[in-house]
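Quick heads-up: it's one chain on its own, the form predicted alone, in structure tokens.
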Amino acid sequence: MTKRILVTGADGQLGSFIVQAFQDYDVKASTRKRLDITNTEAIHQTIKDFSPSVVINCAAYNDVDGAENEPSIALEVNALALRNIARAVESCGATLVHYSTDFVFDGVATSAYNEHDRVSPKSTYAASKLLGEWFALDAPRAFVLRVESLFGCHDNWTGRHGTLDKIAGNLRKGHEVQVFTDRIVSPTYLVDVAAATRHLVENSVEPGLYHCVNSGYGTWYSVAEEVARVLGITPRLKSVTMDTVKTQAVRPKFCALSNQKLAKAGFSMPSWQDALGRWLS
């Protein structure tokens, strides 16, 4: 029998991804204009009508800075709203797969975070994801999902792009990029992501929280400077540090994510250089 998947915001970044990766499948693409998730009654009526066996939210509040400004939407939409969608697939029997962010982490670390260790969110943006994950896990079988620096976008993508989208697109066109030399990521490719979402719900893998993002870890700089060896060009970079750009929100400064958990629920992620070169060709 055909798995029903309901992905919400299937309209962004990554909805757009996930929604290709389970194309073989029964899918409800639900936009954030057609199913807007802190609406409770609309997301209890849409699972009972699907009926589906796979529940995939994809949606957020993903405006770290705009989240100090709006904090109580980024509740609703980033934590509340979690709430709601694990009681709607609870009555319905559903897995539950969401997606938080590394910015759970106050970034002191010096290796990469694995799972267990201490969360400690610095910002409304990732104070209101960690309550998202907490109150996507009260669902009887939920898979969480810390992702971070996601790249990936198609050429023809007009919605928000991450950084590193950013980052090629200037560089192909020959413009200085300003890049850090002291924040330190993990970059994740978008088709990775997907990949590994599909692994999760396809077999028999312990629910709970992952790191999926793509093996490795780098500064910013080094990011940009690999971006420009696979593209055959000869870079303008300008260093800077994180203490000389004022931002409304704190960003944790060491971001790398440990995946292997991931690894040992059977799904290897490729190193980001490997991820890097495969979206750039």
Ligand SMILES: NC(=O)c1ccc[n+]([C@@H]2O[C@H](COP(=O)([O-])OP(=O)(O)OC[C@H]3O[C@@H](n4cnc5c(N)ncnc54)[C@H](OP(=O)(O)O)[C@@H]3O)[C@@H](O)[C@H]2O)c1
Second form
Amino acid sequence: MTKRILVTGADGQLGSFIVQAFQDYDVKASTRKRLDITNTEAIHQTIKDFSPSVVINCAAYNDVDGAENEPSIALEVNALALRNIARAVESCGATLVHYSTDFVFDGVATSAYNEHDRVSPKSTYAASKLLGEWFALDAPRAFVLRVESLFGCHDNWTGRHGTLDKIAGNLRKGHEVQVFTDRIVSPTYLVDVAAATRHLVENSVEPGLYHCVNSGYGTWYSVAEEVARVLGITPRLKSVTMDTVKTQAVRPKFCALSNQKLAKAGFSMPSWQDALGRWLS
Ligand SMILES: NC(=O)c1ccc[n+]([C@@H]2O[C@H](COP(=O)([O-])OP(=O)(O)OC[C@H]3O[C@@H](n4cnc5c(N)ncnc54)[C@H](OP(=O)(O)O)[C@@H]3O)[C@@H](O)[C@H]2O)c1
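To test you: the structure above is the form predicted alone. What is the structure of the form predicted together with the ligand?
Shown next: the complete complex, the earlier chain at its head.
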């Protein structure tokens, strides 16, 4: 039987990769214009009419600094909307897939975070995403995948799609690039997140919370060095530390996530170096 899949936030970075990864399914790709996830009635009506077997929510309020000025919007989109979606999927028995973030941690760990590690959000954005996790996991069958530092868009590294896109774009232009030497990340390739999502919904995997990042971790400086190596460029990198850059929202320093639980569920995420190689080639 063909599965019907509703994708919300379908024209975002991850949304467009998810739609592509499930193109052999009956997919309803809903952009914000067509389906605002904060509109409770519209969510319930759409889910009732389409009767999906899986709802994949890629919609989010992702302006980490902006959330400090407009916390109610961040909470509405990242948290309350998930309560509505979780209630709506309950009525049709659909599986819910939702995405969260490494920012739920305080970033003071010294080894990669696991799913059972204590959360301690330090910003409004982070708190709104954590609440969203809790609401999503209230659905009878829900997967929440924590991702971070997403990359993989293919529009010539315009710099519109996050830190790695900016780094790759500027290195290619021969510009000097400022990179943190003390912020540690597990970058996450959109193609691999989409493949992991497909694995989870297609197999009888225990629902719940999963870390879904490329394996391993590094400082932004080492990630930029690897980008330059793959591109065959001698990089002009300027080291900066987090305490020298003022941002409105606090960001965790150490954001490495362990994806062991996902591996045990049958999906091994390739290393971030492997993922960078596939993206840049
Ligand atoms: N990007 C990262 O590095 C990163 C890191 C950690 C976690 N995540 C999480 O990963 C998931 C995917 O992120 P992404 O980078 O793909 O996000 P994105 O590119 O910013 O896309 C988010 C999408 O959600 C839409 N949206 C916003 N408010 C909406 C609403 N009320 N109703 C319906 N749609 C709405 C946006 O539409 P508009 O364009 O019209 O606003 C946009 O299309 C999110 O849960 C995000 O929090 C991302």
